[in-house]
Structures are given as structure tokens and as C-alpha cells.
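Next up: a single chain in C-alpha cells, the form predicted alone.
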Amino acid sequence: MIYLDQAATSWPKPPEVLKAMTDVLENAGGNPGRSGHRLSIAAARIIYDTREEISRFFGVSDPLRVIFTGNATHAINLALKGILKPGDHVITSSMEHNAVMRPLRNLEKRGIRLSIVQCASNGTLDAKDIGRMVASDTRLVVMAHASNVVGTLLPVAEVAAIVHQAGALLLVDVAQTAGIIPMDMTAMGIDLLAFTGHKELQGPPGIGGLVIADHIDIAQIDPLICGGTGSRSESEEQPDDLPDKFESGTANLAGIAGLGAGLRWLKDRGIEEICAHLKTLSRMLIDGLSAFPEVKIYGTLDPARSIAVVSFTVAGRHVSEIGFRLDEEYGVLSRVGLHCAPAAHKTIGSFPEGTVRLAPGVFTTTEDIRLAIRAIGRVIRS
């Protein structure tokens, strides 16, 4: 089996990331916070050790600022519905993720005024048209660093320039780029940052979070969910300080002791190793593909302007077809169809159909590329 859809889940996980899983469930299992029994600080160290390990991860010097959710899409939720009020002016790309464009367009019944801006076809942002949409009431800008679609990376750098002059706020979806792209939060200029754990950080489903740069106000982002928390609990008033204020409920424990192990296995592989690994995969996706005169290649076909997630079609094939085919015949694993993502597809001109998305990983060889490029070359041709 050649597994080529990383971009959604990566797998298989590292056998570290498994057996600190098991451990801390064997050996930790308390409720964090809750007690003052020894599991329960056993248990609370594992929290704390993983979120120093994610403040450090992406250039953070208060581990406290390190909000632990269920996923990306609940850290961008408690980001947009934690700050945008009615009458605020929010901005985002056109190649968004659901997880983006489904709370802003909730947002917007409410009293939110929303402008996307219009990518490329290939998914490139010119960072000016942001600035052309900036407006008094500007209160926040939504990105991805990466589009999950064609891999296409976003000026972050230059939208938080133009951002904060209008002192407004920038919020980063790096779903796709944590782990396969060093990062910086302060060098950057992301004032929020929103991860999940499940993909190239190498942990389990059911973690992320939300990291909050050192100079934000917190009394500015009201939590999403209140409730227990370990803290103040003569109170039944949500506690104000860090991280209480947005980490109401038990914590995901086993998933966040997987997700550490995700993050030392990462540093002790290097990511620039890793990323240099990925560009050369996807050099050879693009390359393969392109002897094809029947496909269409979706993106900017430049390993060095995107991360290895390569989008494509096949004249006269649905795509379904062909993933099925792949699946089936080959044991090759892509992902067809629209990808969560439609507004993207509508910028580069692939819906309704979709594509068929081709995503390798760290532990993807270059011999698995040739085999599915091999495979592709017959599903198409027979």
C-alpha cells in the first residue's frame, strides 16, 4: 500500500507517538488539575512538558499562551467567535479551507461584514489585495500558510506588515505546514495561530490547538466554551487567566502525550531535512504527472512556492474513477473530489469535480512515487 493522502491524516505515526499513548494511559491516567493525588500530577506534567514543547515549536515564550482544542478547525472557531463582534470587518483568501469558511459565513448572519480576496487560479495571494480591502473596521485577517487543495503557500509575512499598520490582527491556519516548514510566530508576525496534531506533527486525531502570540491581550478573545476547569472552583464565574480561560473540560490526555512525542520525534529528525525530503517528492509527482498530455496538473508547479500536496484531473475521468482504481487496483491511497475546500476549487477552476490529490509524507519513499506514478500512467491509459 502506497499511502498518498497525508494532507488529511498522516500515517503511520511514529512508534514513539504509540507508546507514549499507551504510557501515559497506563502509568498517568489521573485527571489533570482536578486532583493533587500522584497520577493526577503525573498527569499534569505531561500536559505542561507538551506545551512547552509547542511554544518553543513555534516561537512562543509563555507555554500558558498554548491552548489545547480538539482540532484546527475548534482553535479557528474560539479565534473568529471569540473576537469578531457584530459590526467588526473580517478578511480571508479564496482558497480557504471549510474550517475557515463555514464560521465566517455563520459570522456574517450575525452581524459580520466578510470580504474574501480573489486568488489565482494557481492559488498564489498577492499580498497588496489585501491591503486594498483593509478598512477602518477592520478587526481581524484569516489565512491558510497553505492551501490543502494545490499546496500553494501564502505571503504570511508580508499580509501581517500590511495587517498590522492597519492594527488589525492576523490569524494563520497551519494545518498543512506544522511540522514540513519551520516557523516563528514573532518573525512571522501571526498574532494567532491555529494547529491541529493529526497531520505532519505527527500525533493522534482529536488534538490541536490554538497559540496566542506573547503581545495579544487575552481580555480581548471571549472562550468559546465555559465550564469546569480545575480552577477557582469556589467560583461560577470562567476563570480570566491562561490557559483556564479556554481549556474548560478534561483534556485529551493520551492525545496531547502523543502529540509531545510527535513534536521530539520531529526535532530530533529535523524539519528542514524533512522539508527538503517532501520538495523532492513532489518534484517527482509534478514531473511524472506532466508526461501525461490527458492530465491536468492544478497549482504553481514550483516544489520551492508550495508543500508537497499535488492536485490533478484527467481529461474525460472522473475523479472517482480514478481514485477508486488506484485504491483498488494499485493499493495506491489518494483523496478525490472536493477536499472541504470549494471556494478553492472555484478559484482554480476544478468544481464541481475536484480533483484527485496526491499528499506524501516523511516516511514516503521516492520508490513509492514512481510505482504511483506507474499506476496513475495505467489507470488512465486502460
The other form holds:
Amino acid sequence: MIYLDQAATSWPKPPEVLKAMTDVLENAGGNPGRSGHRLSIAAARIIYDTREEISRFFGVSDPLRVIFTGNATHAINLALKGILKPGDHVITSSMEHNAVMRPLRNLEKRGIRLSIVQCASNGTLDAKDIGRMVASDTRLVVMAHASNVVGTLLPVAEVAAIVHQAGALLLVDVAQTAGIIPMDMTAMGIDLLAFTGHKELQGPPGIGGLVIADHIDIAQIDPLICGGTGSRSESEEQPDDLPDKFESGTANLAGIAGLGAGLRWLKDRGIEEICAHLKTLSRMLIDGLSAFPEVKIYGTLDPARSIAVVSFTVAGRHVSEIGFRLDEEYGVLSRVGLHCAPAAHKTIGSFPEGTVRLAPGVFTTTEDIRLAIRAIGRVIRS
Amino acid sequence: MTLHGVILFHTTSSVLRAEKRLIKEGFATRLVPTPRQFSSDCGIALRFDWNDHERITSMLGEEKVEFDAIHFLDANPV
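Switching from the form predicted alone: structure of the form predicted together with its partner chain?
Full complex below, order starting with the chain above.
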């Protein structure tokens, strides 16, 4: 089997991740922050240590500014709904996943003004187009670091400079890039960063987070969910302390332990090396697919300007048929359709049919890619 | 007999953050259930050797480590 759906979720997971998850449930199974006994403390330590690793990973100095959520979607909702108020203006790109688009459309109905900057058909965004849309009431700009459909990288640092000049905030969805591109929130000018654990951070599903830059005043962010935190228990009001203000309810201990193990595994493996490996695989995919005249590849076709996510269609054929036959006849696992990103498919011109998406990961080999391209060739010629 | 003090915090994360810094400075500390006479919070507090309390108080202040309160921990509370 050749798993080329890493952009949906990474698989397989490093054995260290599975071990950390079973270890924590066996040996540290208390409820963190709720009791004072050893199992509760052991659980709290694992969560705190993971918070610290994440803060270092993304370049913030205060680990308490790492807010654990269920996934990137939850983190994006927390940031958008916590900050935007009726009358505020928000800007996003036309390449966004529904994790961004749907909460924004929901907020639009509550009196928030939404502008969508049109990207080019290869998925690229001109930062100056954001600048042209910024107004005096612009509160926030939200964008992906890279498209989940075509892998095109968006110019985060350039947009950050424009956003900050306007006195607005920048929220970046790094679901597709965390773990494969070295990232420093401070250097990139990211105010709020939403990540998920189950993709290239190598963690399990069900854990993600919002990282809030050191300079952001948290008084301007309302919690999405209120409830028990184990702190200030005499009060029926939600506490203002970090991270408790945004983390009500019992934490996903096993998920956090697995994510921590994933981060340590990435550190040992080296993100620079992973990044270089994926560029090689991406180049092979693009070159291999380009050899078939009936295949149309979307995106920049340039691994220097994209992550290793390659989308294509075949003239006269349905993407669902291609995907099904690749799986059934050759064990090549892709993802076909709209990839939860209708706006992105409209931008690149593949709506409503969608594309076949190939996304290799850290465990994918060059031999896997060679076999996958041969399989694609056979499917489209028969 | 060692006399102890206890530092209270508003969140578990703050306790653990302070504990790491105190251990780094070589102070002997222990996480204990928050003494009920001082707080209604659930969770844990940081116990330390009362002989260190002046040095710890000034270190927490200098490093801007947020905490709620520091108390002397009577071995036989009423």
C-alpha cells in the first residue's frame, strides 16, 4: 500500500507516539489540575512539558500561551469568534479551507464584514491585494500558510507587515505546514497560530491548539467554551488566567502525550531534512505527472513555492474513478473531490468536480512515488 | 523539624512553570494538594523550605513569576 493522503492525516505514526499514549494512560492517568495526588500531578507535568515544547517549536517564550484545542478548526473558531465583534472587518484569501470559510460565513450573519482576496489560479496570493482591502475597521486577517488543495505557500511575512501597519491582527492556519517547514511566529509576524496535531506533527487526531504571540493582550479574546478549569473554583465566572481562560473541561491527555512524542521525534529527525525530502518527492510527482498529456496539474508546479501536495485532473475522466481505481487496483491511496475547500477549487478552476490529490509524507519513499506514477499511468490509459 | 511554606497559584500551569524555575535555582520543592485553609482552588501548590522564603520571594519577584500568595505552613493547623 502506498499512502499518499498525508495532507488529510499522517500515517503511519512513529512508534514513539503510540508508546507515549499508552504509557500516559497506564502510568499518569489522573485528571490534570483537578486533584493533588501523584497521578494528577504526573498528568499535569506531561501537559505542561508538551506546552513548553510547542511554545519552543513555534517560537513563543511563554508556554502558557499555548492553548490546547481538539484540532485546528476548533483553534480557528476560538480565535475568530473570540476576537471579532459586530461591525468589525475581516479579510481572508480565496484559497481557504472550510475550517476558515465556514466560521467566517457564520460570523458574517452576526454583523461582521468579510472580504475575500482573490488569489491567482495557481493559488498564489499577492500581499499587496490584502493591503488594498485593509480599512480602518479591519480587525483581523486570517489565512492558511499553505493551501491544502495545491500546496501553494502564501506570503505570511509580507502580509503580516501590511496587517500590523493597519493595526490589525494576523491569524495563520498552519495545519498543512507545521512539521515540514521550520516556523518562528515572531520572525514571521504571526499573532495567532492555529495548528493540528494529527498531520505532519505526527500526533494523533483530536489534539490541536492556538498559540498566542507573547505581545497579544488576551483580554481582547473571549473564550469559546466556558466551564471547569480546576482553578479559582470558588467563582462561577470564567477565570482570566492563561491557559485556563480558554481550556475548560478535562484535557485530551493521551492526545497531548502523543503530540509531545511527535514533536520530539520531529526534532530528532530534523525538519530541514524532512523539508528537503518532501521537495524531492514533490518534484518527482510533478515531473512524472507532466509526462501524461491528458493530465492537468494545478498549483505553482514549483516545489520551492509549494509544499508536497499535488492536485491533478485527467481530461474526460472523473476524479472519483481515478481515485477508486488507484486504491482498488494498485493500493495507491489519494483523496479526490473538493478537500473541504470549495473556494480554493473555484480559484484554481476545478470546481465542482474537484481534483485527485497526492500528498506524500515523511515516511514516503522515492520508490513509492515511482510506483504511484506508474499506477496513475496505467489507470488513465485503460 | 523542617518548617515549610507554600506558594499558591491560580493555575496548574503556573505552579509547574514556577516549580521548574525553583528547581533550576536549586531550591528543594514539592508539589502538594492546595491547603484548604488558604484557598478553595482545586489542585496543587508548591511547598518549600521556609528557611528559603526570602530568597524565593525575591527570585519570584525578580523573574516576574506570577503567583497568588505565599503562606507559612503550620504543621498543626487548627
